[in-house]
Structure formats: C-alpha cells, structure tokens
Amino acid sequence: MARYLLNRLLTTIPVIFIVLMLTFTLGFYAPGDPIVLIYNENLSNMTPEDLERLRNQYGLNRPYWEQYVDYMGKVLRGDLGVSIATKLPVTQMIRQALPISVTLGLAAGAVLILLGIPLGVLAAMRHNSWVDYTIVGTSMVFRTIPVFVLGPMLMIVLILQLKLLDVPLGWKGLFHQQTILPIALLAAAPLADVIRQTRVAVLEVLSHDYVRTAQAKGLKTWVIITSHVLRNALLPVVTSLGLIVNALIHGSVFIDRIFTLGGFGEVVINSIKLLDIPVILGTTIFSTLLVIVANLLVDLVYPFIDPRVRL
C-alpha cells in the first residue's frame, strides 16, 4: 500500500508541470491584454506609458520563456504570485475560497451517496414497475433542467411562496439552513447519474448465479443486497462518485454566482474573464491536485468494497 501511494504521488509531479505549462502557454498566447481588461474602467485616465509601466510591473512584457521560468521558480518556492486584479496573494484567495467549495462539494457528495445509491437499489429491485419509473423519471427531470434555471425556480417556490427558507446569500457555514438550497442544487443534476448507474449495476449482479443461490437458501432480501449485491455493484458507482464529487468542488460556478458564496468556482470564472494569469495558474494547480486526490481516494476505497481488488 505504501509503495503504491508513493508511486502515485510521484506521478503527480510531472502531471502538474505539464498542465501548468499548457495553461501558461494558452494564457500567454490568448487574445487580449490582461492590463487593458482589468483596468478597463480607468483607461480614459491612463496614458500608454501608464499601461506599459503596469505591464512592466507584472512582468507581462517579457519573452515567453523568461516569464515561464520565473513563474516556475516561484512555484517551486511555494509562491503562486499576486493577483493583477485584486492585488491579493493568489494563495490567500484560494485559501479563502477553496474550503467553501470543498465543504459544499463533500456535502453534496454525501447526499448523492445517502440518497442516490438507495434509490438506485430500490429502482432495480422494483424493475419496470411504477416505483422504478417514478424514481428514474423524477431524477431525469432534475438532470435536464439547468442549474441557472432550477435555482431561481426553487427560490421562488421555497422562499417567496412557501417561505420555508430565508434568502440564501453569502456563506454562513455548512450547518446553517441557508446552505440547504445550494447543496440540493449541486446534488440535483448528478443524482440521476448515480441512480441510473447503481440501478444498472445492481440489475447486472442480480442476474448472477450466486445471488439466485442465496435467494434459494431463503436469505432475506436486505441481507442479499448488503452482503452479496452491493459489494460487487458499487465499484463502477464509486468511480463515478469520485469524479462527480471532484467536479462539484471546483465546478460550482453558477451556484457561487447565484448565492454569492465566494467559492472556488467564482474565483476561477473571474480570473478567466479578466485574464488574470497568476490566479488562473494558481487555480489550475489546485484543480489538478483535486482531480489527482479524488482518483487516489477512489483507488484506496476499492479494496474495502471488493477484497479481490489489490493495489
């Protein structure tokens, strides 16, 4: 196990450097001038000399390789630079935003596990019945409605009409009632994927001979499901959950915007909009690490679900 972890961690180093090089290259050759985009409102009061001075201040007028080598040197020292737009250290911006998105993403992932897997099992056990059709059909409705449409709809119903919740603006912690709606919206779309994949996997396992043997022995249904079916059906579901939760953590752009949470997604989209290169590169590093950690955790969970899997 330790050797496997060490090898996986060592392979992350070249992956991060390759991703950084590609991102840096795309940012360098992307159309548009970061200084012009960021200082757009003050352009009328600035001379060409002022713009050039700012480019020189942030090192944007240097050749590609000089900028790249300088940036990589800072990264190796743990310095991700300073945002051109906010003048804040990139590490500070990520340190403030990432915990919010990680908390929401993990909470939404817990909802997917506690709700999606049981519903998928139930749909499989009631295959081609009204229960099956209701579960799959309802989840597909939420899957097809975009979050920027579903969010306002739920706020109108739950806040304005039923008055069950307060207006969920800002981040007040995971256990505040205002986080119920953001978590529900995050989990709404991928819930259908978890339900369908669990349903398909359980139906496949139910057709195996050892399940029919367990049924013939008179074992209770819940014993067959928990002891024989789920352990063999959950491997593909766990793989999907790892990728889904990772996507929830750093891809909740609309959720951040709708509820002004100040999470990781909002930092990413603002940096791209303004071509704020230091922030784009810093968030790329952490996004890459999130993907790697999610894949690693999925691999570590495999042996506990199916002992036949060895790392």
Partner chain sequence: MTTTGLGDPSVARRLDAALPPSQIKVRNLWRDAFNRLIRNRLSMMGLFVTLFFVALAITGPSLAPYSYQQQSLRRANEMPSREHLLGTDDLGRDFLSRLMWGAQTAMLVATVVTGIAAVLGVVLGGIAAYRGGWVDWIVGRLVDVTQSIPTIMLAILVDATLQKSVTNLFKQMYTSTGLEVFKGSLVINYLVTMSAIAFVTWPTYARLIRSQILSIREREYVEAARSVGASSGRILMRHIVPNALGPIIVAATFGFSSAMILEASLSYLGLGIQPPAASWGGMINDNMFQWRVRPYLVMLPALVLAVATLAINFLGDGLNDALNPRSRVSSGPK
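Numbering follows the first chain given and starts at 1. In this text, rigid core is short for the largest set of C-alphas that superpose within 1.5 Å between two forms. Source: prediction; values computed, not measured. First, how it differs from the form predicted together with the partner chain.
- Superposition on the rigid core between these two forms places the CA atom of residue 72 2 Å or more away from its counterpart.
- Residue 258 shows a C-alpha shift below 2 Å between these two forms [criterion: core-superposed Cα displacement of 2 Å].
- A displacement of less than 2 angstroms separates the C-alpha positions of residue 151 between these two forms, with the rigid core held in common.
Now show me the form predicted together with the partner chain, since the one above was the form predicted on its own.
Single chain only below; no partners, no other molecules.
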C-alpha cells in the first residue's frame, strides 16, 4: 500500500517538473523585456545602466537553467510571479477570483451528480431503447457544441424568446436566479461523461450474479439499484473526477467571458486581452496542478473505496 502511494507520487513529480519547464520555456522566450514591462512608466528617466542593474538585481541575466531552478523553487513556494498589468501577485489575483469559481464548480458538480447519475442509470435500465438513445444522444450533442456557442443560443432562446430569465451578467451569489444559466452551461459538457460512465458501469454490474440473486429473491427494482447496483457502479464515476475538473476549468474560461462573473476565467480573459504573459503562465500552472491533484486524489482514494483493488 505505502509503496503504491509512494510510486504514484513519484510518477507525478516528473510530470510537474516538465510542465513547469514547458511553461517556463514559453515564458522565457516570449518577447518583452520583463524590466521594461515592469517599469513601463518610469522608463523615460532610466539609463541603460539602470536597466542593466535592475536586470542583475532580478537575476534576469543568469543562464536558462539557473533561472529555471529558481523559478521552480518559487512556484513550489506558491509564488507565480507578478502581473504586468495590475502589478499584483498572480497568486493573489487567483485567490481573489477563486471563491466564485469554486462555488460555481461545486454547484455544477452537484448538478452533475443529481442529474448525471439518475440519467445514466435510467439509460442503462432501458438499454437500447429510445429512452437510452435520447439520453445518450442529447448529452453527446451538449458535449460536442462548445460553451460559447451553447451559451449565447440559450440566452437568446430563454431570455429573448421565452422571457424566462433576466440578463445574467455579474455575480450576485449562488442562490440568485442569474446563476442558473452559468451553472447549467458549466455542467452541460461533462454531463455526457458522467452519464456514459454511469451507464456503462450499471450495465456491467447488472450482468453480475449477485444482481440475478437479488432479482430471484424478489427484491424490488429500486432496492436492487440503490443497494446493489449503484454502490458498485459509482466507482468508475469517481475516476472521472480529473476529467470533470478539466471540463470545469475549460467551462469557467468561457462562462466568465459570457457572463462577466469575476471568477478564475475572468483572470484568464483579462490576461489574454493584454497579453499579460506572467498571468497566462500562472493560471496555466495553477489549473494544471488542479487537474494533476484531482487525478492523484482519485488514484489515492480508489483503493479505499474499492476493496477489490489489490495493491
């Protein structure tokens, strides 16, 4: 057990190092002298010697490898650099925006569980019928169409045509009517994954002997589903946590662009507008770590929730 955990951790470390190397290299060779960018306003009363001194002071004259190691140390200590546009530390910008995105993400996660799992079970129970085809087909359509296409479409239909909602701009807390659309859109893409995982898992479990035994002794269908099938079928759904986190990050970027919610995506969007490379780098690293941690978590927790997995 301990060996497995250690092994899993050890394989993650090189991936993180190479991710950091990739982002560092892209940032290193990106144009724009950091000093010029940082001291933009005071540039006119600076001599080339001043610039050189500052460059030395910030350690920007050192070779690539030295700077990479330095950068790695900084990232590990939670320092993702300073934004060129706002002059704020990137970590602080992310921390300020994160509560909104996390709230939305958790809400979308709840929708995924409350909607995805029952639909997946239903599709499996009505295997190869029109119910199955409709559920799987519709969810695949929502997965294929990008958020920034689906979002405006839904806004036009729900707000302009059906007049069901108000203009959903800005963040007014989780339980505001304006939050419905962002959560729905956030959940739309990964919903298909949850449905598919549940469906396949339920179909697999249904073919097992213990389900037949349960049926034979006359248990009601819903008892079989809740107490026998679901417990075993939920395991593969847990595995897709990494996928879901990935989809939520992806969704956040576009949702914040459409609804200006001020979440994580908004930090990314603003940095794109100004080509604020440190922020783009920082947010990329942050989201990557999030996905890696989610995947790691799944692998570490899985043996505990599924005793059949022997290590």
